[in-house]
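Below you'll find only one chain, the form predicted on its own, shown as C-alpha cells.
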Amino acid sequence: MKRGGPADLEARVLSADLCTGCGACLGHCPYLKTLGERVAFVHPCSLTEGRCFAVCPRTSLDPDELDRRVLGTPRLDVFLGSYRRLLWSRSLDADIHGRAQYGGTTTALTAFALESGTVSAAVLTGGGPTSFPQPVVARDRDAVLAAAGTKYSACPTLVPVAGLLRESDEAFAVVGRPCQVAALRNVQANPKNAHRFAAVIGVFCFWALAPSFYRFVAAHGVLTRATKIDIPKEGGVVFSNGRTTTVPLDEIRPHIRPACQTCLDPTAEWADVSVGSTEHDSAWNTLVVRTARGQALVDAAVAAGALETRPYPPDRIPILRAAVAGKKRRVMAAVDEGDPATRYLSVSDDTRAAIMAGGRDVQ
C-alpha cells in the first residue's frame, strides 16, 4: 500500500483542491470529515503513515500496476483498459426503467447482486438529481430503486465502506465513479479486504459538478423541480420533469471539479463490469466486462432475464473509443506542460507514446 500520513494527504490533495470527493479516506480517521462535497481535518494529527493517505486515488495512481493487479494483464486497449466483453445492455424490468438512467444496467446489476444472495449489501449514491446526494447501504430492492438516476455531482459515496469493512465479513457491491473505484483497488490492496467487495461496478464519468452546481440550480427555480438530468452528447444539459428545460453547457462547466480536469479515467477501468451512455440510443446502456467475477454476474443477470445484452456496435466502437482519448490526451498534454495536479500519475513511457500517437494497443 502506498504510505504516507495526513500531513502528505493536506499538502498533496486537500490544499491543492485536488480531492476528487470519493469518500474513501472518510471513516478511517475521526478527524476527517466532510461539508456537503468538501473533506477537510477538523483536527491535526500527528501520524506520518495512515490509511487516509493509502486509500486515496490521487496521493499516487499507477496504471500498468492497476492493470496487473486487478485484471492480471498488461493493458489491451490504450483507451478502454483491458476488458472481456464489449457490449450494449439494458434491464428487462418495467420498475427500473421507470426510475433509471438510459437502459437501467447498473440498478438491475446491483438489484440482481442483492437478490440472487451475490452480496448482502450495496453501496449506493441516493437522493435527486438537483439537491446534495447522499451515500446510501442499500440491502433490499426497494432501496436500490429509490437510488435510481444519475447524479452529475461528486457525492462521498464511499463514506460507509471503512464501516461495512470494520463491523462485519459480509460481501457487498459498490457502485461508484472512476476515482472511487480506484479508491476501493487502494482499499482492496490490503489482504483482509481482498475478499469482501463481490462487485464492483463503475459508472462512466468525464467531469463531474462541485457545490455550486446546486447553488446555480437553486437560483434557477424551475430547475429545482427536475426528476432527471441528462448531458447528451450535443444539446446542453437538460432537465426533465415531465417538460424539459435545457441549458447550454458553457453555463454548467464553471461548476466542473477542478480535479476532473487531470482525471485519466473516465470509464472506470478497474471495475468489474463499468457502465455508461450509449450516445447514440437512449433505451441501452455501453457495458464494459472487464474481471471474471464482472462476467459472471452478467450472465447470471442474463441467465435470470434480470438483464438483455447484445454485441456493441461494430462501427460505434471508434467513437466510445474516440470520446476517450481526447480525454486521455488532454491530460497527458498537461503532463507534459509540467502541471502540478498530473503528478500523481505514473504513466509508463510506452502507454503515453501510444496514447498521443493514435491509440494504437499497448501489448
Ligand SMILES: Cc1cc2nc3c(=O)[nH]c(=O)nc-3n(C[C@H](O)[C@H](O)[C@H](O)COP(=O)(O)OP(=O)(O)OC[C@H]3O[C@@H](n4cnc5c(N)ncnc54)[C@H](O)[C@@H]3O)c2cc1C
Given for the second form:
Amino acid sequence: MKRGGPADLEARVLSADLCTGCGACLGHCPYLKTLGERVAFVHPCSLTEGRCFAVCPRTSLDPDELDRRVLGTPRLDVFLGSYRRLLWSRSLDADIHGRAQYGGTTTALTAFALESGTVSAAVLTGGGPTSFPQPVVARDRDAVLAAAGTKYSACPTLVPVAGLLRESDEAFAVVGRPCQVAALRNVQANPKNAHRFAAVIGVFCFWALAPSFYRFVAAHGVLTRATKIDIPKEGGVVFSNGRTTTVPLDEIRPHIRPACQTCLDPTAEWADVSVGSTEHDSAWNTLVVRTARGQALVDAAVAAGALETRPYPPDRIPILRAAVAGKKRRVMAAVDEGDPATRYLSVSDDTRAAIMAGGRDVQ
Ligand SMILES: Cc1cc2nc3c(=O)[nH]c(=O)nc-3n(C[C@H](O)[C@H](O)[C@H](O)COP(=O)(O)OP(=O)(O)OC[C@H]3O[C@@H](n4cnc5c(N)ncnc54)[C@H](O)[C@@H]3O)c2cc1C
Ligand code: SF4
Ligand code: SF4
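The structure above corresponds to the form predicted on its own; please provide the structure of the form predicted together with the ligand.
In what comes next, the whole complex appears, and the chain from above leads the way.
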C-alpha cells in the first residue's frame, strides 16, 4: 500500500490539477466531495496516512510493479502491455447493438457476468453523452443496457466502490477507464478486498474531456440533442441523433482534461480484459484478454452465445501499437523535459528506452 495523507493528495494531485476524476478516493472519506467532475476536500483532515492517498492513481504509478502484482508476468509488449489473446469481438444481441458504442463487447460481458452469477453487481457509467454522466450500480441486464455508450468525460465512476466493499460481501464487476483500473488495483492491494473484483473491464481511453466540454455543448444548442458522440479516426467529433453534426477536433481539444496529457496507459493494461474500437469496423471491438479471470469470462460468454470473437487481423496490430506508441512517447518526452505533471510515474530505464526506441519488447 502506498503511504501518504490527505495533505499530500491535495498538494500532489488536487492542487496540481492532476486529478483524473476516477472517483476512487471519494467513498473513503467524508471530507472529499465531487461536483461536476471536480474533486475537492470540503474540510481539512489531519491524518498523516489515508486510503485517499493509497488508492489514487496519481500519487504514484509504477508500471513494472503493477505488471508483477496484477498480471504476474514481465511485460509482453511495451506498448500494449501483457495479454493472453488479442481479438476482435462483438455482442450477438440485437438490443445491445442498438445501444452500444461499437460492437457492444463491454455491455455483453457485463450483462453476461451478472446473468451467469459471476457477479451480483456492476459499477458502470450512466447518463447521456451531452451532460454530466453518473456512476451507476447495475444489478440486472436492463440497468447494464441503460449504461451502454461512451460518455467522453471523466465521470467519477468509482464513487460507489468503497460503499460496496464496506457494506456487502458481494463480488462485483467494474467497467472503467485505464486510470480507474489502476485505482482499482490499488484498492485491491488491501488483502481484504482482493477477492471482491470478479471482473475488471477496462475501456481504451486516450483522453477524456473536462467539465468545460459540457458548457461548450450547452452553448451550441443543436449538440445537446445528440444521443451518441463518436470520434472516428478522421473527421472530427460526430454528434448524432438520427442526423449528425460534426465538430472539428480542434474545437474540442482545448477541453481535454489536464491530467490526461500525462497519462501513460491508453489501453487499461491492468484490466482483466480491455475493450476499444477497431478504428476500422464500428460493428466490432478490439478485445485484449489479459488475465486468467478475463479469459474465463470471455470463453464462457462465447460458449453461451453472448459474444463472438475472431482473430485480430495481423495487418492491423502495427496500427494499434503505433497509436499507443504515439501517446506513450509524448508522455516520456514530457518526463525527459522534467514536466512536474509526470512526477507520479516511475518508469524503469529499460522500459523508457524501449518506448523511445520504437517498441522492441521488454522481457
Ligand atoms: C473518455 C473515453 C475516451 C475513449 N477514447 C477511446 C479511444 O481514443 N480509442 C478507442 O479505441 N476507444 C476509446 N474509448 C473506448 C470506446 O469509446 C468504448 O468505450 C469501447 O470501445 C467499448 O465499446 P463497446 O461497444 O464495448 O461499448 P458499450 O458496450 O457501449 O459499453 C460502454 C461502457 O463504457 C462505460 N463508460 C461510458 N462512459 C464512460 C466513462 N466516461 N468512464 C468510464 N466508463 C465509461 C459504460 O458504463 C459502459 O459499460 C474511450 C472511452 C472513454 C470513456
Ligand atoms: S483518487 Fe481519483 S478522484 Fe481521487 S484525487 Fe486521485 S485521481 Fe482524483
Ligand atoms: S486519458 Fe488516462 S487519465 Fe485521462 S481519463 Fe483516460 S485513462 Fe484517465
